[in-house]
Structure formats: structure tokens, C-alpha cells
Amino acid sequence: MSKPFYITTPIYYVNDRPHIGHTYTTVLADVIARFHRMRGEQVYFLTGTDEHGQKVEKAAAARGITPKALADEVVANYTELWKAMGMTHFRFIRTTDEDHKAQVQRLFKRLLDKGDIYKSVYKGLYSVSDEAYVTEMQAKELQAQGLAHQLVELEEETYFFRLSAYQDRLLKHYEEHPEFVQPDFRFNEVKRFVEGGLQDLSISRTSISWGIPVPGDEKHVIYVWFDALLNYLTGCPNDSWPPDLQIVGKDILRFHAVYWPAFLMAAGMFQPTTILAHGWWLMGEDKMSKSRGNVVRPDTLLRFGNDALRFYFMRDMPVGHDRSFSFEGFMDRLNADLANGLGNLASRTLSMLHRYRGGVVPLPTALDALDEAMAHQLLEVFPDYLEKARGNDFHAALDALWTYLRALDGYIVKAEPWKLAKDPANDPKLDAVLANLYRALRATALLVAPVMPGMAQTLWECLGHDTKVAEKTFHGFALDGPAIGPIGDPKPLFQRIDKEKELSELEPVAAPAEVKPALDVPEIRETVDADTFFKVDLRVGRILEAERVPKSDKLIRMKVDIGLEQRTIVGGIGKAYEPADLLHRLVVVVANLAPRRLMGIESHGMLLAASDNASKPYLVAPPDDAQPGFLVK
């Protein structure tokens, strides 16, 4: 018998009830947990919480009360509402639980006798929003990035692990295993960093207590990054190990690929697995932060079903990458895509069955190209839908299930059944129509349930079926085979929203709380006609590739697809936008540009951006639906 898959997510910091950040997380995790055991798996789901450290310490001791009252409090946030959500974890973990403190104390132990873990003195940078050590190479990262301002000067005695023995041993597993980090991008920032060179990390600490106590030397605590990766070894049962995927965020991936495998190889118990680094949700370009003030949590969208948030989840950001969320995008994705979608497709087939056929599916006898065209489809979307869910690309395997669907309705108004059910000589046509329609939501519901349980079940009863959909496999499934008996009864699958009135009364997001400096407008330059402005050819672009010029922190060489070629571009935004979050972007391209060298780099073109008073890029972005070659007018 195989191992069951096991998944875990990131252990949450308590220092803040749960956002749509962490929301999104485990909503991945779970509906690749789901698509897992519809593959006929046994799975193993790990969540939880990470409970020690400085910032819980302090927190708790300005409000008087101890850190595991604190800790307690906040889990409370989290258990209640996955529990709410449906999630569908084996265990909920807590760096608290003893049987986690007695596993880190083993390791430690174990670790240390084997010269692993060492005595000796720290002295140098701290950052305390990370409650991590860094190296002169991260200052300057966090520099770069404004965050200078959390890193303090520390020297304490402090016990280290032997980190850098195992450079050449991740490089190593890196290159035989290709998997070990998705998306490619994210583990190419990985790999820099590990051949940039590694040194030992510390991981216990004397000026805190709120911590699992080094053993046999308890003025020591053991660090949080230590304590807190092996939640997934503690919560892991004897027949699953190792993980088969971990989800984490892109912030917390060098953890997660470099420190987690080397404590691993340290105590002779890695073997390989796969972590998926997820991108952010953004507010417009900012990062969502309670410091901020611009964080949503989930219980305001939550409003709108449970289905209809994990969907957009799903829908709307391709892992990996950034997404930026807007409250009208939400709103907008729901009412053109459940509303307007799956729901009226469901609506109008399940209406048409009752009126021609009193809820009994026909079977086709007779089907025409069209029919043909469109019962072949069906067998072509399915395994392709089933292929990128099982490479964890649900946003793009329900963008090719709902281009089906889209085409399904194009179907309904070329067959035009309204008309075929006035005359019994177009029975055999009818009934072709109606089945075609029946088998695509019947393997609809089967494909959406890890997504939307619940919306899949009631399309699934209201087809017939007094079944468990989720309990159902897709392996073996006859998309076109017979229905199980008469539809029942149709049921709405989800309500349109009044998106003027349900934006009028959602609680507005705050403001950041930072104040913007004013921007200095420029005079407008001389007027120019009309001839001279449409000399300028600008272009919808997509980024391919994107890198550093080496020794430059501003330059960005691109390869961007303009429609008509691929074009080199190097662009000055270097210190606004990682390359990593600019693949698969759309941008507007300035394409009858004379090409000029940068750096020794031949750039043809250039990309439009705007810019604040401090000369900060903001790059123009088309609308999502734009595609390369567009003539920008």
C-alpha cells in the first residue's frame, strides 16, 4: 500500500487574527487535499500555528496577560474559522502542543551530540519583524527595500547550527531534483542564494523566554525557525513521511528550501519533496499589512459564501505569482462567472429537461457535427482540466473548464432547443442537445468539488444524484455515460450580486498609514498635432524573461512578446519590481523606438510607466483580457 499524500501549509504567526493572506493558503492546501482523495488517495493535511518568539513574548506583556493566554486567544480566530470554512485537516498543530516540545528537544539533542549544533557568540544585525539573524547580504536586501529601519545590532552568546556544511549538499539536491521548489522562477532565487555562500545559523536566544528551553542548558530557548519547521515532522504520522508538497508564501520560502532540508540531511532524515511558493495579494501595488491598515480579512468576504471565496481564491491568482485584489474585481469575477456562468448554463439546462423531457435524460441517437464537436470536447477538457489540477495549476484549469462552459452557451443558442421542441421530427436533435448539456455539468460538478464543495453538491442533487460527489473519483468516470435516473428539482446555484449596493455598505479599507508626498506636476510640454503623436507605435506586451543586468540595481533585461516578435527591453525599474514578479505581466511597449545599447545590452523598445515624485516606476498596465500585439491608441 503507498504512503498516503501528505500537505501541509505554513504554521501561522499569532500575532494577528487570520487574513485573506493566510485564508488563501489553506484554501490551496485543502482543495489540492480534496483533488487528492478524488484521485483515490488517502491524504494526510497539516495546518497549525507557530506560538513562540520575541514579538508574542512582548505583545503579551503589554496587555498583562501570559503569551499562552495570548497564543490561546488568537488560535481561536484560526480553529474557528477553517472549521467554519470546511477545511479538511487531520490535525491543527500548535508549537505548544508537548509532543512538539519533546520532538525539538530530541533533535536539538541529537544534533548537538553529533557536533551539528555549537556554543558560541553572535554579534552582528538583527531583524525583528522576522525574529531572524541576517547576513550582510540580506541587510542589504532589506535596505533596498526600505526595511533598514527593523534591523538592530545584537551580541549574544547563542547556540549555532552548522549550516554552511551543507552548501554543497543542497546545491547538490537542487540540480538532481528540479521539483524541489515550484514555480521554476521562485526556485532560481533559491539556488542565487545558496551559491551566494551560507553561514551557520544561530537558533536559540537568552533574552527571551517564551520558547522551548535548549536542554540541559535552559537560560537558552530554542529559536523560532528551529522550533517552528519541525511542526511538520512532529505532526507527521509514522506512514506518511516525508511531505509530498509543503505550500508556503514567497517571504518564507528561503526557510522553508534551505534551513528545513539542512536540519533534515542533518539528522539523516530528508528525502525529497516539493514546496510550492505562492505570491501575495496585493492592494493596488502595496503588499497588505496591518501596519498598513489595508489588510481584508476573510469574514468580509465571506458574506458571499464560502464556494464563491474559495473560488475566487482559485480563479484569480496563478500560483506563484502576485495578484492584486480589488473589492469590484471580486464582485465581478462572481456575477460573470457563477452568476452569469455556471449558474445560468445550469439554470436553463436543468428548466429545458423538466419542460421537453418531465427530468428524464435522453440518450442521443442521432448527433451532427455540432454535437459531435462539442461531445468531443468534453473528453478533451476533462483529462486537461485533471492534468493542471494535478500540477496544483487550478487557475489554470478551471480558466480552460469555464472557456467550456462560455462555449456551451454559444451551443444552447446556435442549437436554438426552444425551437427543435416545437416539431417531434427534431426529437432525435433535442435529445442529443439536452444530453450534451446533462454530461458537461455532470462532469462539471465531479471537476469543481475540490474547489466548491458545497455549490458542487447541490448541482450534483439537483442532477439526480443522492451520492456524495466528493466521495466520488475521477478515475473510471463515464463522461458519457447514462443518467443515474430523473433530474431533481433546480436549485440556484448563486445569487448575482449587487455589486453598487454591496460596495456601498462593505466597511472601506483603511487608508496605509503612511502619507504620500505630494506630487509635483510637471507643465504640460508643447502641444504636438495629431501626426506627430500617431508616429508612436505602442503595443501590448507580455514579459517572457526577466533578470538583473549584472552590476546595475536598476536595469531589468526583458524578453517581451509583442505579438508580431519576441524583443529584448531593458528598463531602469530595478529598484521598484523584482523580476521574478514581472514574468507573464502585461505592459504597454513603446515598439518603433531605435534600438539603443544599455550596458552592453541591445534594448529595442521601451516600456510606458508612470512615476511619482520620486522618480518610482509604477509600469502601465493593460486590461487582463489584452493580448500581445494590441495596438495601444
Ligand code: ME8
Given for the second form:
Amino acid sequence: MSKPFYITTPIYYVNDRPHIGHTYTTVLADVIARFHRMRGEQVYFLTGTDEHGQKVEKAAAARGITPKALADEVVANYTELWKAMGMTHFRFIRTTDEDHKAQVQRLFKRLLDKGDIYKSVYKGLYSVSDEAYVTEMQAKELQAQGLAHQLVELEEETYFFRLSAYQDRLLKHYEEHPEFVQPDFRFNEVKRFVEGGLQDLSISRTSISWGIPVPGDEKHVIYVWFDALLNYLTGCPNDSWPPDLQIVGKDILRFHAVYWPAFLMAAGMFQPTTILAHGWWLMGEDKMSKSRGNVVRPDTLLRFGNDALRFYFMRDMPVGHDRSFSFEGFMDRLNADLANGLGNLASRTLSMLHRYRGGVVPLPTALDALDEAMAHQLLEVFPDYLEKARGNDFHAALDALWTYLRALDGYIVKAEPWKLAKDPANDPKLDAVLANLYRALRATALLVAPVMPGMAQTLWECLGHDTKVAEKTFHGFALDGPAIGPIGDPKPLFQRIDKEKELSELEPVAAPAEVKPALDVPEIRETVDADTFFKVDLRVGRILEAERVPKSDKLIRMKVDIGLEQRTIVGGIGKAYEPADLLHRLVVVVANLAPRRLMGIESHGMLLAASDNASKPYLVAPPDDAQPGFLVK
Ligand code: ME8
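Output block for the form predicted in complex with this ligand, input the form predicted on its own:
Below is the whole assembly, all chains and molecules, this chain first.
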């Protein structure tokens, strides 16, 4: 028998309660775990908390409590939230658990004996805010950002892990295992980092007391990342090693794709795995994070239901990319897709089945071309959804399914079952329509069960089942099988949100903590007449490719789809944006600007950006439902 599918989330720091960033990661892991169970696999799912280190020590001191007391409090927050959201992890690991502490010390000792860990003196720069040693290059970057005050000169005794010895093995592994990091563009960042050369890694501190002591040299505590990463080993049952899928935010990809495999290689335990690095939830352009004070807490959104929040996360965030959160966008999505979309389709279908067929699902006897086409679409969308979900792309999977659900709405409009019901001569046609709709909903309940376990179960029961949909498997599911009995009573799947009311009652999310200097607003430019203005061809584009122009820190070469064609555009936005974060963004393009050459590349257009002239460009973003080619006027 094959080993269980082993999936992990990062273990979260206990210096703060969870926000929707942490919640998103755990939902993603839970959805994937549930999906694999419904593929008939055994699944082992691990999550937990990272409790040692200076951040926690300081946060506890500020509250006048011990670090362990703080950890206990925050852990309770996490475990209650995960319970309320129906997370299906098997263990919630804490780095203060006894078996973990023993594991970390055992492995430290083993690598020390082997020579992969050695004691030496670190002399150089240290970043106080990151709690990390800083290379010369990083120091220059910080200085350029005006953050030199965060750096101090340091000389201290520390244990090093011989990371430099693993550079070649890591690069070889990257080359042989293109599946090691998803998505690809994030993998490139990792490769470039390692190709740039690896320095040995300090993994102990004498300045911190809240941590696991180095065995036999107790004035040192083991530095957090060596301690934290090993949780995946401690928390893994014997039969599940290695992890199949490790989900992380892009902020901690380097630790997982460089340090973690190197530790395991040193321990002789490394085996291929996949690390899936997702993007960030942003507030405007900024990462949502506690230190910026701009977080949204999950309770604010859970008022609309656990299923709704899970659905929103999976439907709105293309894995790997950043996404701006807006409360309005959240409500629009739920109203459009759950109240109007699936909810409306289910209630119409169920009430027609009750009204026209007394709750008994008919067998289709005669399908016309339209009925055939709809039945066929189901046969296509079902495996397509499964394949996309298997690639962890629930965003695309749900998109495909909802396109199909919209097509079903159109089918009802065209078939006009209410007219068919008036004449018994139309019975075969009405049977075909009702059976098609029933089958579509039944398949939908099954497909969305990992994403919306509660709503899927409600729908499943409305369709007449008394079983648990989550216990079914996708494999062998008879899409055109007959109903097992009469359908149940219709129940509303999702209550439409009164957006205006919610917005008026909403507590504003704290603005980013930094104080922005007063703007030096430029004067309005000279008046132009409307004809002159309309000569400028502005249109919506989507960025398909983006890469830095060699030898320039400012220029990015992009391929942009503007509806009619794809254009090469070079933009001076490289200081404000990483190429990876530009992919798939909608932008406004000046499409009839004369081409010009920038560092040898011909640029055919320009992207509109707002700017205060002093700091950085802010790309102008059309709303999500705009399409490449739309004119802006
Ligand atoms: O880094 N958008 O813990 P942490 C999306 N203890 N995801 C976000 C997010 C955002 N704005 N903010 C946080 C640590 N996350 C370490 C990990 S693992 C051995 C040790 C999610 O509490 C995302 O998954 O800072 C990110 O990687 C993680 O929370 C960081 O959580």
C-alpha cells in the first residue's frame, strides 16, 4: 500500500492571534487534504505553532507574562478557530512539546558529531528587527532603504550549520526535480539565491533564553529556524515520511527550499517533496501583517459562514500570486457566486422537481441537441475540475465549474421549463432538463465538498442523500447514474448579503502604522480639449510575462495582452515591483504611443501608474472583471 499523503502548513508564531493570512494557508492545506481523501488516499495533515525565540519572549515581557503562558493563550485562539472552521489536521504540533524538544536536540547532536554543525565566532552586522545576521549585500540594501539604524556590529560565539557544503547538492536536486517548488517563477528566485553562493548558517544564540538549549552547552539556545523546521519531522508518523506537499507563504519559501532540505540532507533523511509557495493577501499594496497593523481577522468574515470564507479564499486567490483584500470584493464574490450562482440554481432546480415531478427525479428518455450539449459539458467539466484541483489550482478549478453553472442558468432560460410543464406532450423534454440539472448539482456537491464541506453536505441532503458527501470518492462516481430516491426539502444554501448595510456598519481596518509625509501635490496641467484627449488610446491589458532587463534595477520587460494582440512593453517599475508579482495583473496601457527603445529593447506602449513623484509608481488597476482590450475613456 502506498504511504499516506503527508501535507503540512507552516507553524505560526505565537506573538499574535491569527489573521486571514494564516487562515488562508490553513484553509488551502485543509482543502487539499480533503480533496486527497476524496481521491481515496489516506492523508496525514500537520499544523501547529512556533513558540520559541525573541519575538515571543518580547511580546510576553510586554504583557508581563511568561512566554509559555502567552503561547498557551495564542494556541487556544488557533485551536478554537481551526475547530470552528472544521480543519482536519491530525496533530497540532507545538515546538514546546516534549517530543519535539528531544528531537531537535537529538538531531543537533547528530550533526555536531558528524561535523555539519560546528562552533565558531560570528563577527559582522546584525539586523535587530529581523533577528538575523546580515551579509554585506543585504546591509547595502538596508542602507539604500534608509534602514541602516537597524544594523549593529556584533561579535559572538555561535554554532554554525555547514550550509555552504550543500550548495551543489541543492542545485543538483533543483535541476532533477522541477516539481520541488511550485509555482515555477518562485522556484527561479530560489535557484538564483543558491547560485549566488551559500554561507554557513548560524543556528544558536546566547542572547536569547526562550528556546531549546544546545545539548551540553546550555548557554546557547538553538535558533528558531533549526528548531521550527524540524517540526515537520517530529510531527510525522513513521509511515508517512517524507512530506508530499508543504504549503508556505512566499515570505518563508527560502527557509523551506534551501535550509530545510539541507538540514535533511545532512541528517541523511532527505527525499523529494513539493513546496507550494502561495502569495500574500494585501491591503491595498501592502502585505497584511501584524507589524503594519493592517490585518483583517477571520471572525470579521466568518459571520458570513465558514463555507463562504473558504470558498472566497479558494475562488479569489490564484495560488502563488498576491491578492488585494477588500471587504466589498468579498461580499460581491459571495453574492454573485453563492447567492445568485449556485444557491439560485439549486433552489430553482429543487423547487421545479417538487412542483413538476413531486420530488421524484425523472430519467431522461429523449435528449435534444441542447440537452445533449449540457450533459456533455458535465462530462468534460468534472475531470477538468479534478485535474486542476490535483495541481492545487482550486482557483482555476472553481472558475471552470462556475462557468458551467452559469451555462446551466442559460440552459434554463432557453429551455423554459415553466412553459414545457403546461403541456404533457412536452414531458420527455422537461424530464431531460430536470435530470440534467439534478445531475449537475449532484456532481457540484461532490466537487465542492473539500472547499465547502457544510454547504456541500446541505446540498447533498437536499438532493435526497442520507450519506456523507465527504466520505464519497471522485473515482468511479456515476455522473449519469439515477437518483437514489426522491429529493429532500429545499434549504437555502447561502443568504444574500446586504452589502450597503454591511459596509455602513463596518469597522475600518487600521491604516498602516507608518505616517506618510504630506503630499507635494503638483499643479493641474494646461487644459486640453476633449478631441485631443480622446486621441490617446487607453485600454485594459493583462501582464502575461515579466522579467528584469539585465543590468538595470529599474526596467522590467513585459508581455502584455491588450485584447487584439500581445505587446512588449518596458516599464520603469522595477524598484517598486518584483516581476513575479506583476504576472496576471490587469493594467491600463497607452496603446498608441510611438515605440521607443529602452536599453536595446523596443517598447510598444506604456503602463499607467499613479505617483507622488517622490516614492514609487503605483500601477493603475482596472477592476477584476474587466477584460484585456476594454477601452478606458
Ligand atoms: O513565519 N497573506 O510564522 P508566521 C498570506 N513561524 N499568508 C500570510 C500572510 C498574508 N498577508 N501573512 C502570514 C512564521 N501568512 C514561522 C514559520 S515554519 C517552520 C515557521 C501566512 O506566524 C503564510 O503562510 O509569521 C506565511 O508563510 C505564514 O503565515 C507566516 O506565519
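Whichever C-alpha set is largest while still superposing within 1.5 Å between the two forms counts as the rigid core. Positions refer to the first chain, counted from 1. Given the structure is predicted, the values throughout are model-derived calculations rather than measurements.
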Taking the rigid core as the frame, does residue 566 move its C-alpha by 2 Å or more between the two forms?
yes
